[in-house]
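Listed next as structure tokens is one chain, alone, in the form predicted alone.
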Amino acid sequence: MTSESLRFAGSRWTPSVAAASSRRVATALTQRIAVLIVVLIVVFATVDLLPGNGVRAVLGRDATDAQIAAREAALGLDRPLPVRFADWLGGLIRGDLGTSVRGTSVNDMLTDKFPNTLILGGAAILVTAIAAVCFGALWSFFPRSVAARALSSTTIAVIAIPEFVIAVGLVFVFALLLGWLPAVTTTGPSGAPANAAVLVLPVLALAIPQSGWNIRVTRAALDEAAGMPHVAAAELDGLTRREILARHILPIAAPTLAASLATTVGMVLGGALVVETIFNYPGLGTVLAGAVTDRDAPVVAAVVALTGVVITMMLVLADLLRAWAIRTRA
């Protein structure tokens, strides 16, 4: 097979291909929104089925049945669960996340906390992406090196260790033993983290477990891309290794990496709720913990909805990147 025939082994980008790609993205978006709604239904029902009464927990043990009934009626909690969920979902579409069992606006509760969680999660994803590309490329290009053998075992180890164990270990080493970094988060007047130093340990606690998985995905994607026919054609054409990597391997591997990082977003945000509690970080974790204690379904569902929207957006971006990669390959 000649280099010329190898170069044109891929598919061409035509209007029909573009339309098919658009339909796939639209279908995927519709499916993910439907899954999000199902998840919200399950969360809403699960919180409602938890033992105890949120209103009684808020009013205290001395509250009478009449006072509890009056408060439930005022908050609309005496209505059937499907009616309450439909009302809450309608408000969500309008941007109103509802009212907590304490009578406060859920929007007000999350306005200051959600950006802090996004900062923490975004920094963890960035560190994960950098580690995945650097170490994954090192492993793929030098598979028999000492570094590759070390990555083969350490990536499995960090995948198996949960975030809270890594967080405790980081606090012990870098805060208590060495005294280099703070063990708890201090905040400024706005409620945001006071400085970048307080973010280091929480970000590492989230990024290290996710880096293990993404490094392995990156290595596999790069190996697969390097074995494609057009890469062999580029080698026959005399391109340098750096040019082949930049022009022919990374563009092929990028959609796989993007999809892996997009699915990682959900794990990072889920882990952030635990890590925030360990580091006393002012994010959604503390709000969610209090909401579960209060059996506060609107608050729990709002947290799930916000994180679900972020995850859905990342998955859609990954789909768009995959479509773009197919187009540039044509």
Given for the second form:
Amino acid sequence: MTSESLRFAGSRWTPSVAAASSRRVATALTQRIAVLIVVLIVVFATVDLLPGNGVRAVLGRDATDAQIAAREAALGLDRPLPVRFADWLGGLIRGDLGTSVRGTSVNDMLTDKFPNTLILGGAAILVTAIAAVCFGALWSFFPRSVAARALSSTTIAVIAIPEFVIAVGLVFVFALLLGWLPAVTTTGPSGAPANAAVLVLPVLALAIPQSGWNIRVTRAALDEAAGMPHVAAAELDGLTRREILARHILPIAAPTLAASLATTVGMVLGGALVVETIFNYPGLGTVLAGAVTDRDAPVVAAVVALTGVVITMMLVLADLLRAWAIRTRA
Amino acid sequence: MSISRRHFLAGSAGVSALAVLAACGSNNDSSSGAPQSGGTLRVGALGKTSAIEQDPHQTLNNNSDFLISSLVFDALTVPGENPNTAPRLASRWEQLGDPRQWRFVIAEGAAFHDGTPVSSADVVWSLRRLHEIAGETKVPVTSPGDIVTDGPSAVRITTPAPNRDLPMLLRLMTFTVKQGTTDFARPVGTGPFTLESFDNGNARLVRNPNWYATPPTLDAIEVTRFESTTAMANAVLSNQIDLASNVGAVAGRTAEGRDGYTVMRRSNDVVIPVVMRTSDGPFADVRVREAMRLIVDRDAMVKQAISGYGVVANDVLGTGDPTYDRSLPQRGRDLDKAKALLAEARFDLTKTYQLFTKDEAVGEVDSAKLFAGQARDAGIKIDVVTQDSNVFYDETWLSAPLYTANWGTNDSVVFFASKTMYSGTKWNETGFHDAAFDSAYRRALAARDDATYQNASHDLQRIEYERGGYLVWGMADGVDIASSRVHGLPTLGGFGRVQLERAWLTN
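Pass me the form predicted in complex with its partner chain as well; I've looked at the form predicted alone already.
To see the whole picture, the full complex is given below, headed by that same chain.
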């Protein structure tokens, strides 16, 4: 932010404003965390209420009722649901994600997988953000161009296509037909993806559908910002197009774009569950799918908690950006 | 639930992409010849993250884990074609004077990967541990004391009643570990390969040059775990792996059109019968069960539910058994006779019957839906209810009047009799209590010669055919896709698919 635009905004950064802002941030953060806890309660209870016994699923067809009861007692699964949840939540605060119905540490299960999903999701968000800004700007600034017309239809199309269709199409063309990129993810000795090439198709499969929406949002936000009176004033002042964009349009449009991308984080993590299966990618998706099948409430809740924290952080960042932007405009 | 629906759609879409691709080439017959040595075989096998298990005595739900365990460890016996039981860690076995007792002799030169010879104490310890963890279904004895050493290189096992099939029942499950081992992070087995690394269900195994049987020719086997058959098929068709083990009929069909690939069909791999409850309920009348078996269009089931990768069957389980009775007349579709039988039995055609199924074996849900459609031709209204596997085993299995099952061991008639049909079994899927069947079962187990055994086996089959509760419309093949460089692959159905120690690669 430059001093010039601050002057335009007609307000200064003062201690009282700072205090008000941090209060606002604190309130937003508290609300987000409260929502996350409610979500976790719902998830925990839902998995628990699903028909089917997780311990039986693990012990197999041969297990007797006595064996199942013994294992349940050993894992503390015979305690009431609220007690188990409180216990699990207490562990979560200490960084202990609990024990699965197979008796393994959930931390161990997720240590390798969570970073892998973050790499995949983070790269997809980055690609989406770059695509949104570049194509959104192109569309907004040259609304009558061929590119704009192409974007108008393709963005709608890709929003409507689910990730797995894109994924399967990408595999078909780039792996099976052309042989340029690997069809499935290979991992190195550390359990992480072996090289950057294996990430290309899964990242694209996630980023393409999300880009459609974000390009449209960016374009709309830029159009709206460009239509504001101070932009016309700046034009009359003889500022160059680049200056107007950097100082007067992007700062106004940024909070909208940030909010849209923050929402996209959730969509990307959801889509990752499907995309990971198609590419045999070693991430959280397969853990979650297996845990739902096993009725493994601590594992499902742990995955939701981790992704929930990421989404919450992104939403709080977007809140912050908006708070800051509103302040400059106040 | 949206995830499973998406997964399902993902699977179908993957398959259609493959189908398009299949049009691009034609199949190429592989040349064989003398096995060449060296090379690394890259194998894909199914396995769920949540079910990864390295302890060979626990339930190995993942194909990938089972494959790794059976290459690192040796069981006493392994599947064969005829006879269906072949030696492995036990070089030979004999029934003793007391017909309840068997003596298994450990193969000469058998040693662990660290060089320690295998002792009878190791085998006893392993069998007892397996019995403790998995119970009588894996080691059919009453107590640990029934498994004892018999000198330094033999073990003696005593079953509650004479059991001719004990060597068969000990196939592949009885992995021998060193006495006292409970940690399998760095497993020391006796098998044809040693484990070099294991990560997240993926493993690299290297040749054990000192294996007491003929050592493998491959230098190494790399096992990659796949969550879905679609990803595994893509991996083999893009040359990221050399062998997709048990990848399914649909992938097999698409690969058949491609240059450079061999599609292996292993017969008698999986049976997906319709289970009818015989003890009570709407199917208790034998005429109704007979009608159901005349309603099914077996050819259509094989063609559509399992993509033609299989053969029709004849309501008898254990089609791969050397004693399987081919003289029983093959049942075909006869709607008139079926309708007459239903009328005679006063079967209520106004009601809608529920057929429970689950998405477990490839084609299982489809088979249920197809059958429901065929039953309409005879005026029976069947509503297919697809359940989550968990719910199915909690609420439906062993109790509902009509459901689908699936079994992967199909080379023994007596195996099915012992597990699912004689009146004393705890897995009596059809609620079957038949005195003549039980008597034939006991005769089979007590048989001391092949003729008596075969005779008893034929009796079991005839009873199943005439009044059993299974509608066995067909047998699905196991389908593997391999690069044409790969030779010496397993040909047996079921767990026989893990026998990769004789595989080799052309350079």
